[in-house]
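Here we start with a single chain on its own, the form predicted on its own, put down as structure tokens.
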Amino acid sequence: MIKKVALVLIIAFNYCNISAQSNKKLALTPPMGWNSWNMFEGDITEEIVKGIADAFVSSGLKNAGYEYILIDDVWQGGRDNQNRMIPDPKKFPSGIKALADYVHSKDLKFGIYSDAAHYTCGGYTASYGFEKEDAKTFAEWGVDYLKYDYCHAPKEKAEAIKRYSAMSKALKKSGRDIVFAICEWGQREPWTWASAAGGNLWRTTWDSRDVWETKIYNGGHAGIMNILDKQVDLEKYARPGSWNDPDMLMVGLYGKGKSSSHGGGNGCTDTEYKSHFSLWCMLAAPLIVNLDVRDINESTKNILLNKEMIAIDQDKLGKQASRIIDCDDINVFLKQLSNNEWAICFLNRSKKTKSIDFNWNTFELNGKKIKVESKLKINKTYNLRDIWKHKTIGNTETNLKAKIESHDVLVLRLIK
């Protein structure tokens, strides 16, 4: 029992002693960017990789504030005789300097992943007992993010704080400034330690499916309704250089990723793309795409570019919105914003049209009397700014009269 006792007074000191060396001009707003995982996974290679640095220019995304291209599990070629982590040859055969390289010179950041564990989750080398080694190459190959699995670990929270913990002191002596996002899944709530531990993000859930819901919540089934629901009271847990993460975008995907479609994911129409993409910007969430930005359609562009959706997720104060009502399939997100302006998402979940009359002084939905804990009060006018229609609607002063289809939202910015 002294000696349990023990281990866990040594990791907590650990990971707060780490806490308090972190750097804190790291993540100050939610990363954004693309990931191969869900679209490519183990097809993945360097002019791939350098075909969506280049469409990153040319679609508009990089001026929209998306800049980090990660590369996902499956890269891994092994290690070489001292041991030092190499990628495959023939996927990358200049190296990953020369491809983080050309990332760079796009004035794009580059990301790669690994694992907590012997080996990944596709069976590929893997960090644990390397931190050190994969750290400090990491950073000469010029790597500015890092995503860092769980598979084949130990269950034990505090292993877990342990696996972390180290990745993190390593990253922060490599001499590189690299973001770390820890992917545990959200299985030993990481939103109460991965601070602390020295990440940047975690992820809050199992990974995401190309679905809007599924009726089943497991490994193998998260919609994109089903992995909202766990974002729901996390909103104290996020600040600037600390991120709850529900996972990547599914915008744009159609079906497409292997990965986002696997146990029933068959992709969702635009107007849920874009409710999906509003939603995870009043979270305050990580914006990462999955889909071929190579192939990026218009509608797809009209979501994943609105540079006023954009500016709510990635707002300086850092606030993630908090779920205020819940009620006959409306749910209504508030986010506090900088400069005394707030953000409101009313989200239709139903399959048929719905009408709604909301009391900005009573917080009155529908005439039903809500209880509402919420820092907002209407003792000013705001005007309010329809951020997908772009323009003006009305004021506070009257209540809010709207109708919101199926599966859309409404996104309004309470402008002073």
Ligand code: GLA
Contents of the next structure:
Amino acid sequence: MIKKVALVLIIAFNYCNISAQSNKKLALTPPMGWNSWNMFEGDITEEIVKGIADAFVSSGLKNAGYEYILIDDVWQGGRDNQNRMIPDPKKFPSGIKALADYVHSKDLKFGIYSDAAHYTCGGYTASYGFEKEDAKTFAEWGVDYLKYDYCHAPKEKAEAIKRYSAMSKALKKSGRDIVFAICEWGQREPWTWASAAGGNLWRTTWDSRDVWETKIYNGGHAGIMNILDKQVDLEKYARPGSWNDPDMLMVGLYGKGKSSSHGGGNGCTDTEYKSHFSLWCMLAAPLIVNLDVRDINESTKNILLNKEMIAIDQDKLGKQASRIIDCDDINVFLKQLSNNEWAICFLNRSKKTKSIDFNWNTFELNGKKIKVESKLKINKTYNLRDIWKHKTIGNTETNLKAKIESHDVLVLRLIK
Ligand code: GLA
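For comparison with the form predicted on its own, please write out the form predicted together with the ligand.
Starting with the chain above, the whole complex follows.
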């Protein structure tokens, strides 16, 4: 009898503990939205954020699945006399709660930024030592997503894990479901620990610049191709609720952004933006745009609103593509989709148009036998749906023959 009572008490105690925390699984598909940093840096205001939320609806981005409106660094105005974080009153005179309410009134979600040290990268008030207080404040404001940076924090991996776990625990106890985005730029192999530390996504690289490729890769210079190369072999870490984050989308910035234009980020062509978007979808990457959505042009809309491409990113299986071929400036990425379908992307990295002749059975490209790590098992015929032409262009019974322009992609969905 005594044993029975003890058991009931243990069960009741566990139940209380669990009910105080949210165990809901978040970010089951890669988050989609907008972030203020690359376009506006510290010039962000509540008027801009409201305008972006309105433009999400009028441009069709909301309908296409983009949902988070994220304020990055340089929103902070210090702490009040009870140590609660406050926003800069000039930029956000109505307060963050009112702004989050506005975003929510459009049926969108709201996110904010802090850092695991005393100061953020921009030198503003951050959350180290105030994790519980700040998580509570963010929850009271109606925050749905927190990007948590790592400037001014110690370099040791163990300390990073400790600091990220502390904020994740505080967020879980805040009573609100808040997606947790870890941002330590891939410096401590976060793919091996970030999910266990409570992260739903983790940056894998330095900040992307608005440029196709840079000669060197470091904190000041990282082109889209340089970042792409850093994703290879990380595919095994991506899954629903836990995503590699190769940084935000430069699509539509045309060299007009602030941070994204540092280090030679002078902009890309629409073809390059189309490839960048396609590759990020193949990688099951978060799709976070940076452009001023209030001023979006038709070419950018054609890229960002391609629902067939977005469906590949958002596929429920949550697989990140593998680079199966890297040969003569042609890269081939293969992504498994649900219902036994596949997506395949041919990327031409050279400065010239390239012809491809691809054998579906042997996976030979232009007659060359290629060592492929993972290979699609063709035990039946698939139809080939061209994701940018929106039509079927053949099937897997004959070789795929195509011309791909410089820096362009051919993306196919293999449909039964
Ligand atoms: C770091 C991050 C960027 C941005 C800035 C803000 O560089 O990697 O994405 O958040 O800080 O200061």
